[in-house]
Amino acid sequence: MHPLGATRSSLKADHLLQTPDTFVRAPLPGAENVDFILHATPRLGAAFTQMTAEFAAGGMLGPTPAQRFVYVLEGGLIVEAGDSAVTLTRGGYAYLPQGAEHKVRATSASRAAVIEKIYQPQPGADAPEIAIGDESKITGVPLMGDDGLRVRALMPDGPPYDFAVNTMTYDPGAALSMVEIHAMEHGLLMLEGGGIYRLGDAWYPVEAGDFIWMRPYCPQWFGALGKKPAKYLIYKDWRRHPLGA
């Protein structure tokens, strides 16, 4: 039956709440047998870009003029960058630096989380290096010694990188010890489970499949509910004074 209107996707002022029922599919320019569902983008008011690649087999993937990380939901995606060619899978994941020459190409028909930002160089710093990894070849680290709440960092850290890309798996019943307002803006992607979202002053029901923006300064707590993990990717830009100096 058509839901007549009804949906928990949401729009206020400092976020989104998108849910699957809501998603409309686009191509890019360069991009080839890839439909894209455009999440975050700066007509949202983002500064970065936040996408899903729904690639069929040998999809690929058009040129950016930003940096790109990709992490892969679900089939394969082969990375070609440098003297390089890494095939990655479930939970694989390449970061890709601005103006460097790659291609993403699918195995066969695949998902894969795409974000990308235009590069803000650091005074001094090195330029950034290609980082290709596995998610599943991480330790966890327990966030505020709570062991019930762990964090992947998914990218490098340090002066020449100005976004970080993490998941966060919390066991059933687990929360976020603060409600956190903060300069960071964020993209997120719900991976497994569900539970409660605060963003802003309202709060939301949220499941695998979900994506949520986050508006610098935005209210936000999350709280899993449910018998299993729930666990989400989540982007912030980190590492770069406000300013921009």
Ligand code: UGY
Contents of the next structure:
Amino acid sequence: MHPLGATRSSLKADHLLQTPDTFVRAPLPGAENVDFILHATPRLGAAFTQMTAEFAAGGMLGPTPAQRFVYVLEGGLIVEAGDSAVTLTRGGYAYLPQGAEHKVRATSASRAAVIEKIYQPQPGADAPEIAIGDESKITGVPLMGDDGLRVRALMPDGPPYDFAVNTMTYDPGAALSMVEIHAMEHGLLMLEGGGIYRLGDAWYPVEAGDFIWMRPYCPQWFGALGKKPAKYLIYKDWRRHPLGA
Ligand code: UGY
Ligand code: MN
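So the form predicted on its own is up there; where is the form predicted in complex with the ligand?
Expanding to the full complex; the earlier chain stays at the top.
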């Protein structure tokens, strides 16, 4: 039954809420047996891309002109990069610097969040390095002293790296302690639970599976509702001068 044109999805000048009922799949060049949901792209106004890749068993990502970050949502992915081949399962992730030869192949039907950004070098900084990890091995750090809200940083941090990807886990009832308004933009995938997201001048109910894009300076706040924790994966551009110098 169609929903008579109703959806929680909403596109405004400073944000997008994209709910699963509005997802449309598309192929991308060089990928085999993978469908992509293109959440954030330059066509939206984003300076990065974020997609969900849905792999059939044996499916492979194609090449990218950019840095690539892959976070496994479901199933298993073999990442071949440098001298190693590693199998990542749910919560496993890989960062592949721009130009790094690599292959990403699914061992079974799988889903992954894929974030790509053209690298902005920092003069004098070392080159970024491949990083592979598992979210479950990272200790959560309370945000601004609130141990009901824990941040896990997945990307390495330091001068070579120009973006961050974190997970944020909110106990039921936990909330951001302030409305944030900042120069960095965000791509956000709700992984678990739900709550209320303020974006610009609107307040939205959100739940696992939803995607949100926030333009730089989009007013933002989240409070978790329900009886289990809410968790999201969040991208932001990071550590670069706004004038691009
Ligand atoms: O890192 C952040 O800016 C993060 N606290 N933003 C958010 O959760 N909307
Ligand atoms: Mn923020």
